[in-house]
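Listed next as structure tokens is one chain, alone, in the form predicted on its own.
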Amino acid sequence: MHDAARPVPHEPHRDPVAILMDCDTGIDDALALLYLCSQPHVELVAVTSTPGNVDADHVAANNLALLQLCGRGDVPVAIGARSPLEIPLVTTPETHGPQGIGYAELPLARRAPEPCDAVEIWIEAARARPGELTALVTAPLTNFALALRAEPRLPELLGGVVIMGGAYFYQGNTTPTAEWNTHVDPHAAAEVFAAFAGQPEERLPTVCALETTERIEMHPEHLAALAEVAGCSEPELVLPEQPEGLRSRASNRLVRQVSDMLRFYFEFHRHYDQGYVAHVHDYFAASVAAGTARYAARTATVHVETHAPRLMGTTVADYRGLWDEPANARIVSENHPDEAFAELVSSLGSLAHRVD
């Protein structure tokens, strides 16, 4: 049986880390990508694009434009799957806007996605650098599942895996029991967790689920602090009493884009009676992958429901070994929002100042 009473603590560090990121960009994915670009100890090996918040072409366009904004045109961007494994794609323009980035209007990137498939990039990179790469997935797990089909040794080849997805002992944000990423492609999620069953504990995916990512709740004052660190000439005020859709006039171009993304996200959360806030789920997962977050995680066996219509994408965690099945995940059980936002404001503000 698993040791249900033993959350394992993890302290922040800035040891060099090489990350393969797969995302469905998405406002909080965008913030996660910008954050990784702000970290000198992080090597972004590639950014691959999965359909989810928007279709795969929009995801790739957003990734290319964000990397260009940060002066990171050297990072390969590739498209993989264009739909979930077995069910139709559902996107979420009401949450992230029709382009996936809220009110922001990013300049078109000067380059196109790589001609090769995202799965090829993952497999070639993992084979070339066994044990060195951390996979960060802030999207439905479609590309990861396809990569595991093509190279079943990925759990041994990767140095680490961080996944944003699922909800355990917590209300879903898409159905009463299911989180968005897992609901979009539950079959892929089931395949990924099955592939890690029985791996040593240090190789199990670290899962950032809703019960901890919704604690990373961004407020307008965080955005104001970011603009101040970036050296903006005027305070950046995004306030609930302002007209919806108001665009930023910040003197810093990266702050303008982030502000226009987040205003849309604040408004979305308010429309759904959650307050004028933004749950930046994927930033937290990125900080876990980068090693900059303090958190604790518990080992569990995860089941993803793929048959019952009303429960599709529901994730269940057996922390006690009651199923008598090997563990396949480490689920984050504790995090520290104040520390997370101090880190984000400092690091992203410094990046904004550097690239303006």
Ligand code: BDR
The other form holds:
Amino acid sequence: MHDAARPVPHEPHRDPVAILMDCDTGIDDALALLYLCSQPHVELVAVTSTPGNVDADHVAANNLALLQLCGRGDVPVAIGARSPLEIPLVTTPETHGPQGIGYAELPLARRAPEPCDAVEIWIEAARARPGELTALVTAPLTNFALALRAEPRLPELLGGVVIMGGAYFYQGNTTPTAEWNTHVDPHAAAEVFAAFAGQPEERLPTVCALETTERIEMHPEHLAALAEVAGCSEPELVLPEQPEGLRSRASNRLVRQVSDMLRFYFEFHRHYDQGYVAHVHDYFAASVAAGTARYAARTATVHVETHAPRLMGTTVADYRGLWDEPANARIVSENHPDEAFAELVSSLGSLAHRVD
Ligand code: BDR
Ligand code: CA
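Show the other one: the form predicted together with the named molecule, since we just had the form predicted on its own.
Now the full complex is given, and it begins with the chain already shown.
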């Protein structure tokens, strides 16, 4: 039996951390990446691109452009898989826009992705710095599963793993029971959790799933506050009564881009009757990886459904050891949205001010 899956609290800190990020950028992935760039204690080792919200080329182009905006042209960007392990890729232009970044039009990056494969970058980095790197995946787990196939010692080589994905005893956002990242590549997700089965608790992936990431609900007021911290000359007003697709005229470059992304995401959530808000799942996962979030997590044995047609990508957590199988995850059970947004507004606002 698991230790009654007691929630283990984690207090925020800013100890130095080196992060390997894999994402499918994606509006909330973009916010996650910008946030990491805003944190001086975070070393971004590489940003790799998995197909999901958009195809891998668009993901990489977005990552390169966002890093350039932040003056981080030094961070390697690479592409890995071009499709999920066993099923065709389904992208989501209705959620994130045709380019993955809502209404934003990012300047073309002055460089191309690295010539090598994302999986090689991950493995080389993990082998070169055993126990030092934290892997953050805010995308389908395709690249991570391929990396684990190529280097089965990754669970021991990585210092930590944070994953955005799944929905536990909570309704899905893609099918009634499945979350997007897990639904896009359920076979990869199943392989990743299998690879961590039986690892000591501190090595188990920390999983940020819908029941906690949907609480990280961004409102237009947060955007206005961010613009203020960035020193914008006028209030940044993104309002539900404004025409859809209006573009930001903020005096700050980064605020304009973030605002144009978020407006699209607010409109998307409204189309699905969730209000003029945006669930910024991946930002929360990034703050967990960076150590800056206060949260609690419970160990569990996770199962990912890959057979039953109506349940593809559904995730189930056994918190009580009823399957009598070793734990393979720590699932976030508590988080603190007000603190998360105070952190995002001040940190990203200051970055926007600095790089303008
Ligand atoms: C996840 O799906 C994607 O659309 C988001 O970027 C996030 O990673 C939420 O289900
Ligand atoms: Ca994502």
